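A lone chain, given as structure tokens: the form predicted alone.
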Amino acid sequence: MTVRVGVIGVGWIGQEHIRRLTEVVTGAEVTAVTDIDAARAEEAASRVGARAVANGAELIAADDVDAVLVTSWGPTHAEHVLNAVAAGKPVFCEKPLATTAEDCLRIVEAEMAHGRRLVQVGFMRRYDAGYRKMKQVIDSGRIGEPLIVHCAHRNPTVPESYTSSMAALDTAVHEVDVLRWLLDDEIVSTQVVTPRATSKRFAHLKDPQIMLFETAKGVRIDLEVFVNCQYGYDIQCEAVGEEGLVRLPDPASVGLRSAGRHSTEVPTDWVGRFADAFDTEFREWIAGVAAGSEPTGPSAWDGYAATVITSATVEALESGRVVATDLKPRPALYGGAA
């Protein structure tokens, strides 16, 4: 079966994913698009022969549309997703699922009521080789039980629009749910300390940041947060448990020896960083939907959690308190009690 794909916005991450879906996935076809834009929106569907429609409504209503891609704006997200739910029809979401842990909450209660799950979230660190053989060795118990996780998200730079809030809401988003996924545990408080502060940056940018979270089983994770970091873009982490660590490796790189030294390279940006967790992740959700399953990526009670705890990081920052997270019970739907 060719899974039908009608594509909410084609700005630059809209483009590669249809790029993706037509270049790199098998299975799939990318059928109609939509965008703000309605001359970017023409000119994104020519290129593979698909059309342009008016608006998301149109598109998910469209009888050549299997399943749904949401890239467009974030405030737009619960709008597209409430829809396609609503429809019936599979949707995958980047992140955030929606701007608000009360729009998340109404996915939430819509995918309840419709009695299956439709929506995937894109957390995309959950098909790197590294974060899965991380989440293995966690869960054979070869490290005993995890004490403490030490990570790190470095940026060379951002651009001046780049705002405080957006380290916890944009940055370590990805962080708080590769995170809950590794530990399979939930982070109830969070807490932000601002280190002496890098004069690489803009003026009105607390950068460093370092995030504290602790989780319900009384893990303790600290996440540096350096978005002018200036070398590359560098993510760490390591998990400390009872009898042992493990440590995500660094991409493949080759020893380059010369002039004195002894060198590997640090990617520059994301895109390089995380392309093959992008691919993997678009090949499994089109084969899921082309079977007819249920997807097993990040769910809308991910994406509700992600918003609320990254929401509190903010208000941790804001205010220098310890702030609990608050989630409420996780429905049966997404593996909570009954």
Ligand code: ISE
Given for the second form:
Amino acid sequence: MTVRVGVIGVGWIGQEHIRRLTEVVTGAEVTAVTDIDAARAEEAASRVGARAVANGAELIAADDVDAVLVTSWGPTHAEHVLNAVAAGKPVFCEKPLATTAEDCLRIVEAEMAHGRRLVQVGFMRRYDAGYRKMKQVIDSGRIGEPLIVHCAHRNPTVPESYTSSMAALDTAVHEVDVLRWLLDDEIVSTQVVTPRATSKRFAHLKDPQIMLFETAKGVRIDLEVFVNCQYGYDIQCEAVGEEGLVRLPDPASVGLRSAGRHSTEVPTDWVGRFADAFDTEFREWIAGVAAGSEPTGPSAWDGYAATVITSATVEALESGRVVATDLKPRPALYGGAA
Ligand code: NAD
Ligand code: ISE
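Given the form predicted alone above, I would also like to look at the protein as it appears in the form predicted in complex with the ligand.
Entire complex below, previous chain first.
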């Protein structure tokens, strides 16, 4: 079966995922596209032989759309995801699932009323080969019980429109998801401390920030978010356990000996660093939709948890306090007891 996908929002990542669905993944076809910028939608549609439609509601209702991909701006995600769930269609939503905890919960409740999972959230790091190996090691017990995790998320630069709260909402959100998954644990509190700011930032931005999370099992996580580090896109993660340590490998890259130096490249952006993870994420999502099975990737509940935890982190930044994350009990549909 070829899965016919409709895409809502064809800006940067929407177009990148259309390319992925048409050139990389087998068993998928993009049939319909929409964007509030109609000319952009027409252009993106014509490139892949799809049709441009007026809006998200029309796209979701279309007979030639089996599954929906939401890659519009974050504040618009909830409306499109809720419409897709109401139509009973599988929906892949780029992060964040929604920008408020209330909207995330509305999606969770709608999916529970539907009775099975339809929603997957675009936390692609769970599909990165390095993180998957780390999870195998932690699950195998070879480092014993995890105690501490040290992480860094560094971007070379960000535009002036990037604000201090985006360090949590837009950037650290990836660690929040991948760490909950890696540790099979929940983040219960969050705190932010800010070192001396880099001179290489726009004046309004607090950069770098150090986020400190505590999990339900008592693991302590420190995460450096530094979005003007200049030198490259650098993702680090090291879990320290009772009997050993496991570290995220650097992306495969040749060692270069030249001009009296031995060096390896640092990626320049997340697009290249996680290209394989994005490909795997979409291969697995499409295969699941084609098989008619429930998605196995990050769920609406994971999207809810990420929004609650990153919103609490913004509160922690603004207040200087340790903030409890205050998640609702996890429902049975998402592996919980409630
Ligand atoms: P973008 O601004 O380049 O594109 C968004 C597009 O959505 C624009 O073309 C805009 O006109 C359109 N749009 C907005 N509201 C719409 C609506 N209601 N209906 C139809 N179209 C609408 O942004 P982007 O960088 O492509 O980011 C899009 C989403 O992807 C964001 O939620 C962002 O957080 C996420 N993202 C995820 C990753 C990742 O690493 N997984 C990376 C970048 C962006
Ligand atoms: C961006 O939105 C992403 O999702 C990238 O993965 C992240 O590294 C970057 O900091 C965000 O702005």
